[in-house]
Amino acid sequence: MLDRPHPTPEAPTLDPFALAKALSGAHFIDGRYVPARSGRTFPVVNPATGIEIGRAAEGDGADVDTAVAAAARAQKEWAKMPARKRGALVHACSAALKAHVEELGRLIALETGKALRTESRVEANVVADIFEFYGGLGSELKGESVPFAPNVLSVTVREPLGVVGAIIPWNVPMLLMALKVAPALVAGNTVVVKSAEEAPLAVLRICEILNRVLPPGVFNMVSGFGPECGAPLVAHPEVKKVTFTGSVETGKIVYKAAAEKLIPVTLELGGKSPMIVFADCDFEKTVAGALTSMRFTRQGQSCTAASRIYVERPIFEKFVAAMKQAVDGMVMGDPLDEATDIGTIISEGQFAKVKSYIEEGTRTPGAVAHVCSAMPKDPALKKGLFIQPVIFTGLTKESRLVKEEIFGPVTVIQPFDDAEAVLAEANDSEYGLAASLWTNNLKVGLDLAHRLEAGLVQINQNLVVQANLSYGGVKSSGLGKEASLEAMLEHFTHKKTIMVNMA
């Protein structure tokens, strides 16, 4: 049983706002929640009413310190125990998540905004549904036979790299936690979760709900800030591996913090993402996908989000009348409440940010700002972080709304009349994390998909991250993937050869 200086229930429960309160204010260490070492905590808001709902540690390098300690202590006898056994245990990992799905939707809906119908449950269920899948993995942890000499016994094997810390970000906080910590588990190290300010609380939850399986101080979190918690963290001595998801600047700081102590990073950084739709394409089911594309449901606030749509042009403007009436069919509201598609932007940094852009957009000569949806009358929702979605013609290509990551519920839709033409403005951009193509002609798609310069296409869908597709970007979206088993093996384990001379 765990130690619990906090009231958190055993059993799941449907009261986010309770539940909240009652996770706030610490840390998970070493298979028990403490506070932190300085005593300080900060707020937890509810973006879409600006009202706090909890406390969360604030932690520092003493925290990260004590963190750490934990997990190299557990990783020693984990990497011990038989990989299909720490399997086993991720897997069971996955059971007691699969219980807790609408008790964690409704909590991630509460402290981030997002909607608990279209995107937080969701999420919850494609956590449990990654726990499952590197559960399974425990037995590919092989190494391989190498024919050096008829009298050499030449093998190569599977190590674990110790500790792995791991940031993550607040837009999907519990699912991109999940693709970092169940392939690290399986691969026999243990982790340090620093979770996002924004977002620390259903991620803090899920963190007990998996040490009521794990052995103490295989998985831990703390919370705080990235100069105080994340950069101690990855400075640590004692940690040999870094995951980050984030912005490309903080992805740099934390390539050259780690290059100081040469440990290998994955870096999952920011998109442009493009998406391309041909004439001849099946225009009722793009249209359904690009609203699936631009994760309107979510505010825009995805590094995947198809921020950029080139339409051809004999369908152009048809496309945006569609896409303006199904967007206006979408219902902003409370996030807990089922009837609503749209729930709000994470804080009041990111409000300001998204809201100077589309204001930019306005100004710009010849832009025309296809506004949608409807702001909710509730009067309880007056001061939440509500963007009417904006979709923008008429821009050109240098705008800042075409070339920067808005990660807001913001998109700009382009004619064009040439397909080498639409892949050069696709491909001319800083970022290469996703794409997108819609056509009937299998032969121009594939055509396409190959010189997209992105790390993942997708022809005629749009589906967000799935457990066993590798995923990750090139050039400044990152370095590394995620999602499969490419992942636990080449980012979380490093290959030793062994060799026996038989003379």
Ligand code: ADP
The other form holds:
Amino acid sequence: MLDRPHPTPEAPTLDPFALAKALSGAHFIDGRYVPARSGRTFPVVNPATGIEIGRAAEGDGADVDTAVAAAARAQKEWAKMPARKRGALVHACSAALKAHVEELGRLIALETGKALRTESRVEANVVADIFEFYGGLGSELKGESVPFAPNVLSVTVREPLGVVGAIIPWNVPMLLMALKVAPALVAGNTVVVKSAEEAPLAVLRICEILNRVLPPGVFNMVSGFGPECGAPLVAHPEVKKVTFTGSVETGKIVYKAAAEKLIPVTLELGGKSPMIVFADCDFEKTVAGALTSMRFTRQGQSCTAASRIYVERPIFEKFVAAMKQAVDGMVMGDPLDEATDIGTIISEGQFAKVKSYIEEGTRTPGAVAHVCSAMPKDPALKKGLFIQPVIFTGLTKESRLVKEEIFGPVTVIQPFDDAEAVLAEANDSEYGLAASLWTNNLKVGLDLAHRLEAGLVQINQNLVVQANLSYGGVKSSGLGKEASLEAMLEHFTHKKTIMVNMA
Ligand code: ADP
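Beyond the form predicted on its own, can we have the form predicted together with ligand ADP?
What follows is the whole complex; the chain from before opens it.
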């Protein structure tokens, strides 16, 4: 039973402002809300207004120690539970989450500025879906029998790794947390999550919801800043696996720290995903596909956003005009308003970074900045971190806007004449997360799909992460896979071989 000295409502609530306040100032450790040992907190700000909506516990090594100790205690019993029963509990988490979809959607919209209808509610539904998917996979934790010798029984078994440290970012925090936590739990591990400093509240509420179903200590969460709270989690001797989503820079720090302990790591880092459009594509379908691929509904804050679009020259002008018109039709406004398509950037730091890329692109000789959509008029939103989406043309491959991950509502469209040349340009990137191809010539499409350097290539669609499909990048985009059965087996268990000589 959940111990609740904290004033959060048990039933789903549609008032995200009240919920944000009620969730303030706590980690979730061993089935309970607890304040930081230091007593310190930091503000959580609504990026649509600049107003503080709540506070988060500012965790450090002492809080991490408490959380990891709770997870380590709980792991012994959790691992002994039959795998299908663990799965059934994770499945029950999904049911509990479904009852809170609207609440979680509203809360994440409030703290991240992502529009409720186009992004935040969708994210909340996907979280429940991920728990449902993994909840059914308990009995897939099976091993093999190996034909070693007639009188020797040789089998493999899957064992959990122990306590998993999961570090998440702010762009889709609930979904990315679910992708790490659900498979880790079904596989018999226990988890300590370090939430992102910009978006700690909705994930904390999820933590409470899961703890209504799971035994205490199985799933814990601490909030705080990277070096003070994330680093001690990675370095903790009882943490036997780290799974991280974030920037390449921090990913390297995490990887090095994990190497000191020789523990396995999964890294999901950035992307600069190309979209290649051939003249023979279904034009309208491709424009609609590009609109979702650019992830402008998430203000471009997505590692898989199509941030480089290459269009075959005969349809280049027509495509740019159609894209401009389509984005112009998108409504920027209050993330909690159902009419809103595009919300705000997460933080002032990101806002300044995205703006500086836009200014650099605008200043580049030969470049044209097609500025789209209208800024919101509501005076209550005048301090909101809104950025008008920009489609750039006339930039070359030397531009930082073509090479670097901007994580904003910015895309670059360039013409191409030759399939081999565009393939070379698409692959000329430090990243390799996702790519899409738009053509009715599947012979060309499949050939390029095989030769694109990316973890995920889609032809004539560009869907976001799906629970049952393996997801993860190559090159600087990361290491290891998330989602799918493979992620659970390969990244949250180790395979032990047992041999019995019966001669
Ligand atoms: P972003 O720039 O998108 O915020 P980061 O990679 O800095 O991406 O952050 C992703 C997550 O990693 C956040 O939860 C952050 O607090 C955490 N983090 C940052 N620095 C470290 C670190 N040195 N060790 C562990 N986690 C960190």
